[in-house]
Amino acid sequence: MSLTLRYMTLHDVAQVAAIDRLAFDLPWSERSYAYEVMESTYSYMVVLEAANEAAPVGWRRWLAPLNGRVQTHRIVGYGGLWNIMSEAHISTIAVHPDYRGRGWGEILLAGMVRRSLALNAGYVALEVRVSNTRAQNLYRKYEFETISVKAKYYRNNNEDAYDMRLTLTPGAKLRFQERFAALRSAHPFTDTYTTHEPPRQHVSERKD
C-alpha cells in the first residue's frame, strides 16, 4: 500500500464528507468542503490517499493490466488548514476508523505544520475537546502548548476545549523538520501538499 499526502480536489468532496459523519457529531456539508475546497482564498485542504495492487475480479479482469494488477484508491484520512495573517489554522483532522492506530493522523498533521512553515505563519493553533487525551498526546509531541480552556466549545455536549498552539520559534521549526524525516522515515509518503499550491488558485485567477 502507498500513501500520497496531496490537496483535496471536488472529487474527494463525498470520500472526505462520509468520513466525517463517522469522525464526528456534527459533520460539514459537502457543500462546505466544496467552497473550502475551490472558493475559499485562505483554505488549504489536504487527504491522505492510500493505494492499493488487487487481483480483479469479474469484468474487471479484461481491463486489468498486463500483470493482471489493478490499482485502487481510497481517502483514508483528511484535514483543513486556515491562513489568516500570521495564524495557522488547523480546522479539522480525522482518520477513517479503519485505519485508525497506524500513525496516519501524525501524517496529516505534521503535514498541516510543514504546510503552515512554507506559509511564513508565526504560529499555528487548533482546539482539541478536553477528554480527547490521545489526539492531545499526539499535539503535544509537536511541541503544541495549552493556551486557554474554550468553555462550552462543542456544541453537541457543551464540552469545552483546549486552544492549543505551537509557536513557530526558529528552534521548533528545526526540531519539526526532524520529526518530519523521521516521519517519512517510519511511514513512507509521497507529498506533493507541502511543496505546491491549491489548485483552486487557479481557478480563482480565472474568475478576475
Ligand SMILES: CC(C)(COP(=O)(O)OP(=O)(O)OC[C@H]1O[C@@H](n2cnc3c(N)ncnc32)[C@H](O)[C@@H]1OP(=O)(O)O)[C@@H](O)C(=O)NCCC(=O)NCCS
The other form holds:
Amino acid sequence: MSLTLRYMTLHDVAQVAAIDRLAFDLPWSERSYAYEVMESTYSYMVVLEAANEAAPVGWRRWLAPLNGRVQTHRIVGYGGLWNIMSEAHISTIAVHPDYRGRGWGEILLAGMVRRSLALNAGYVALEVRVSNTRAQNLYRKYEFETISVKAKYYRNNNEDAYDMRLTLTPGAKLRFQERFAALRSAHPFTDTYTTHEPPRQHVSERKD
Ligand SMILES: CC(C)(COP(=O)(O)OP(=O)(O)OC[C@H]1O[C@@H](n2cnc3c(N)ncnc32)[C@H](O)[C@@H]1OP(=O)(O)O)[C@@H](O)C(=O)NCCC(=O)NCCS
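Write the structure block of the form predicted together with the ligand for the protein whose form predicted alone appears above.
Let's see the whole complex now, leading with the same chain.
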C-alpha cells in the first residue's frame, strides 16, 4: 500500500464527508467541505490517500493493463488548516475507523504543522474535547500544550474543550523537523501538501 499526502479536491469531498460522519457527533456538510476547498482563501485542506495494487477479478481483467495489476485509491483520512495572520488553526482531523492506530493520524497532523511552518505561522492552535484523550495524546506528542479550557464549547452535549497550542519557537521547529523526518522514514509517503502551494484555481478563475 502506498500513501500520498496531498491537497483535498472537490472530487474527494463525498469520501471525506463519509469519514467525517463516522468520526464526529457534529459532522460538517459536504457543502462546507466544498466551500473550504473551492472558496475559502485561508483554508489548506489535506487528505491522506492510500493506493493498493491488486489482481483484477471478473470483467475487470479485460480492462487491466498487460501486467495484470490494477490500482485502487481510497481516502483514509483528512484534515483542515486555516491560516489567518500569524495563527494557524487546525479545524478538523480524522482517520477512517478501519485505519486508525497505524500512524496515519500522525502523518496528517505533522503535515499540517509542516504546512504551518511553510506559511510562517507563529503558532498552531486547535480545540479538542476534554474526553478525547486519544487525540490529546497525539497533540502532546507534537508538543501542543493546553492553554485554557473553553467551557461548554460543544453544542451537542455542552462538553468543554481544551484550547491547545504549539508555539513555533526556533527550538520547537528544529525538534519538529527531526520528528517529521523520523515519521517519514517509518511510514514512507509521497508529500505534495507541505511542499507545494495550494492550486487555488477558484481564485484565479474569479472575474471580480
Ligand atoms: C485522533 C485520530 C486522528 C488519531 O489518528 P490515528 O491514526 O488513530 O493515530 P496514530 O496511529 O497516528 O497515533 C498517533 C498518536 O496518537 C495517540 N493515540 C493513537 N491511538 C491512541 C489510543 N488508542 N489511545 C491513546 N492514544 C492514542 C498516540 O499518542 C499515538 O502515538 P504513539 O503511537 O507513538 O503512541 C483518530 O483517532 C481519529 O480519527 N479520531 C476520531 C476523530 C477525532 O477525534 N479527531 C480529533 C478531533 S480534535
